[in-house]
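Just the one chain here, laid out as structure tokens, in the form predicted on its own.
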Amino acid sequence: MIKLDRREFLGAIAGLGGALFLGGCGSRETQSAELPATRTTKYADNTLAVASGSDASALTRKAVDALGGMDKLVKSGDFVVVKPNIAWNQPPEVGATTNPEVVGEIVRMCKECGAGRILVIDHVIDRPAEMVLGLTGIMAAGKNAGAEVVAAQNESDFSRVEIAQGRAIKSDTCLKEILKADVFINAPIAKTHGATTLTLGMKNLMGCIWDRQSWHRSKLDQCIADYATIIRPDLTILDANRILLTGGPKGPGKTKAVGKVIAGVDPVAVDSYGAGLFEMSADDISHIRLAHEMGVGEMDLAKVTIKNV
């Protein structure tokens, strides 16, 4: 069986009659759809990483290394997208957001392998955009380690993208820069979130659309999986170094230094793994479920491999 990759996948569903749009919600400029060559070299995307200890950056690059390794997947001259959470104005140790040490050595693995150009992004909520990005950490990491980093603020930052299998909703947007990366990298932190239980790397991808309100006003779980159809990473690098126990998704609140993190290909197989943190079960979370039984991803983790470095 032929398997589309990200990229492939999108421009097969414009292809075939789903029209993507530019200007988020309110033009109607048509794109027109290209398919781009196959990338040869890929993890196994029934393997998960599990790097454990104190320091963020080494578990970043060994979790990684355990895939075998970022140059299998970015090539000299790749435009990558990293998208970790840059929602809220809550510096690292709040674990609202992702842990800068982990952007910044996502950037250095990627500028090691001759990427092109790296942009670290996220649709921030909290303002101004600019006092967010420096106070989690992130603009000063990503920057240093060479990347350029942006708040995504304006509707015309996002395309129109149809959404195929969708149940709940069978059109949304996406930050344009994600269609057009070679490598789409997700790093979502792992913590509590009061309407879905938690956040981990699937409800990560909405700081991806223009109108989040819109899920929230329709079933939010639902949503959730139906996007992950759609918009899948090459790789999600799960942060739990420190997870949000309380408060979440924007803190204050309890947390706790767990010292892990998970990388894999499989979205749905990571956030398995993730509510396992919590002492929960994928079951206990809807919209892995929902990801799962679309065929998104495996939730059974007896049928993931795992490798603990």
Second form
Amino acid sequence: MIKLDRREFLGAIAGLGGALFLGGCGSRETQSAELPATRTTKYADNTLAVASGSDASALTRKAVDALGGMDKLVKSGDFVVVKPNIAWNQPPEVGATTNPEVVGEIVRMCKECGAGRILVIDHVIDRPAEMVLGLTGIMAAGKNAGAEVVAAQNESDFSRVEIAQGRAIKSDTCLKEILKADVFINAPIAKTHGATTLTLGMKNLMGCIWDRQSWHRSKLDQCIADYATIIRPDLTILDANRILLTGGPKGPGKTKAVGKVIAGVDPVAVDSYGAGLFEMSADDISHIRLAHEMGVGEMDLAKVTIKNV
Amino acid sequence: MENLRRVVQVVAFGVFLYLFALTIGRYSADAQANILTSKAPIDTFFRMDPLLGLTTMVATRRIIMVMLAYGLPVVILSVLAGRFFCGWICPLGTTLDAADVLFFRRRQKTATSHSAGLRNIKYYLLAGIVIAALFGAQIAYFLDPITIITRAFTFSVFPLAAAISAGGVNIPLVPADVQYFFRLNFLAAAVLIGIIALNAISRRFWCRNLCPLGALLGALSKFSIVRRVVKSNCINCRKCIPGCKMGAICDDPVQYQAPECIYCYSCTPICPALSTRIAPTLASDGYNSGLDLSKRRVLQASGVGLAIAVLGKTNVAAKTSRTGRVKTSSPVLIRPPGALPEDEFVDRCVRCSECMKVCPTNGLQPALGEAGFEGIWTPVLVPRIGECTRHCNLCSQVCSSQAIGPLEVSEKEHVFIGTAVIDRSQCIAWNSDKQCLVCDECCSYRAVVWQTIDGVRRPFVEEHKCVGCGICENVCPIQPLSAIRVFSFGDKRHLSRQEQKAYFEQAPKTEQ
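Starting from the form predicted on its own shown above, please give the structure in the form predicted together with its partner chain.
In what comes next, the whole complex appears, and the chain from above leads the way.
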């Protein structure tokens, strides 16, 4: 039996409390290291690669190769984060989530370039997250290709970022892993959306923030454009193998087999091209137009080189 | 034998905990839905519990096969071997024995605690419960030991385990991705802690005096053929009297009260003359099987049971709407899909809380007042906490009394548990022209649609498609009350599945 007098006991409690307090102070993270937007681009800024065909994984590879190849972007040992759209509990056929073949091929290409850790991550909306990852096929595709697949679920997975140019929001949150990554690849799917008409690349970045609802309460299109000024993916690979024409973003609805994968560095150009697939003009999609106006990228496709492969 | 009994107790408790832990769903790629991690019936203890089986079947006037199949063997064994269940199997009994070793070692062993007055309370409680069941009210859940311990574990221990798991210390079979919270968790824990605390008065105070399941098994043991027999070489040292956990041995140590004996074999090793044994026999020396109950008290207890049954049925919660179908008392009384019509549901539900434990969104919560007194602790969907997620039917998979009937995931699109209503005065797409439509976005059944009115897309609910899953209420950005809320008026439990399907098929075909 340990004999402990009152003084010792109180001392021990004080010591423990102090240690916990100091530990707590240390764990509070404030500002991120480097925003993806500040990195120099590895591919020609004004070029889009558009691959057409029927095999989703082959198209993904063709599009990236047309742009200059994944080895230009991913160096040995790099930490790569891939952000597909896996918000919903829907099987891939519905077209509400990024085609798992596209995600798998992206991971394989990164692996071939010697990437270190590869993480496939999204802030999923439907629950349970495990089911979302399973039903969308992303868990299987990502794991088989050699990536970790994670559904961010807790506020602690996000840290705060400042948005200097923001018009509707001056700061927001971003997945910590994206801020830590050497390479950040956005892998959205093209589909319709109730609130924003379409959801393509920049809208997919809404899955990087913790409190989505705040954007709906604010000005949604402006928030998307504001966020695009700071979170700029190193590469956007838009899955348009099968696009959702009605019932978006969650579906089910009418889908159309378009058989395209679009790769590009300029998020506005990618989205502008994506709008065309729905026979819409980028000018009609407010968040694309606003991002263009804020200088995030070029929505006039006449000024963009399009490599069709 | 005493050691064997201890081993069996530990094993049975282990099985109970293991089954409890297994009461959790995981996504299955083959089923493309959530399925239980275990193929074994995780509700085994509930099925075995004859008190729950009896009262549920009596209250609902239906034979429930799973309860009969597991409960009947326990009944037969109890007729032959008395309250062996209490001494060897019951997880609450084991908890009390463990608590004795851990917390109450220094307590004086009260030799004279076989006071019939206290002891008879459990029979009166049983009488009240059975009478209430006869009059159609299932109230056994309140005092049944298996439900008490399971509820305490679900509402209080499980959320703690989930928090530890989420904190990085991964506990097997505990989800790390959903933090569970339950209403009434204090009450559930307090009941269990209170029962443990009663051990300070005497060992197994609960089992001796209060447990209605013990009373039922004791009453069954009248013709038990396994008996305690004291040989004539008894030296009358009286060591067995305080040694008995149940205080079942009389002043004359040869005599014992058979309905109180739980066959723990504590009295055999402490007998210095080795004259005590417990064995199959028909010898009736010292065997007192009679229950010395006061008729007056039995009548009083029956009166209380009757009163509870009648009061439950005349509570405002039982008042129906003008159509005679839907209860008017609580517009937010949303039951899990597959639940039986309300009257039968409250009588069948044994309040084991397993449906709430498996609910992957934590949306199933114990009812507070929504369903009236009769419905306390029954599951109710609270969409602001969690929605009834699309590809899941776990609650119907775990329900031992089938108060939540079998339900295929594919049926969920036409099993209506409620209907969402948009409050346009709160909705920001209606009152301030915001680009919101989160409800339309998240709806799993495409029941929320938009129309462009005055240049802005505004949400509408299509009642034929809205099953009331509550995901819209969960995700709505308006605080604290959602601008789209699910109410129970769309509940169609009173209709057959075919009728509900026909209703669903009338849904207008819209595309957008």
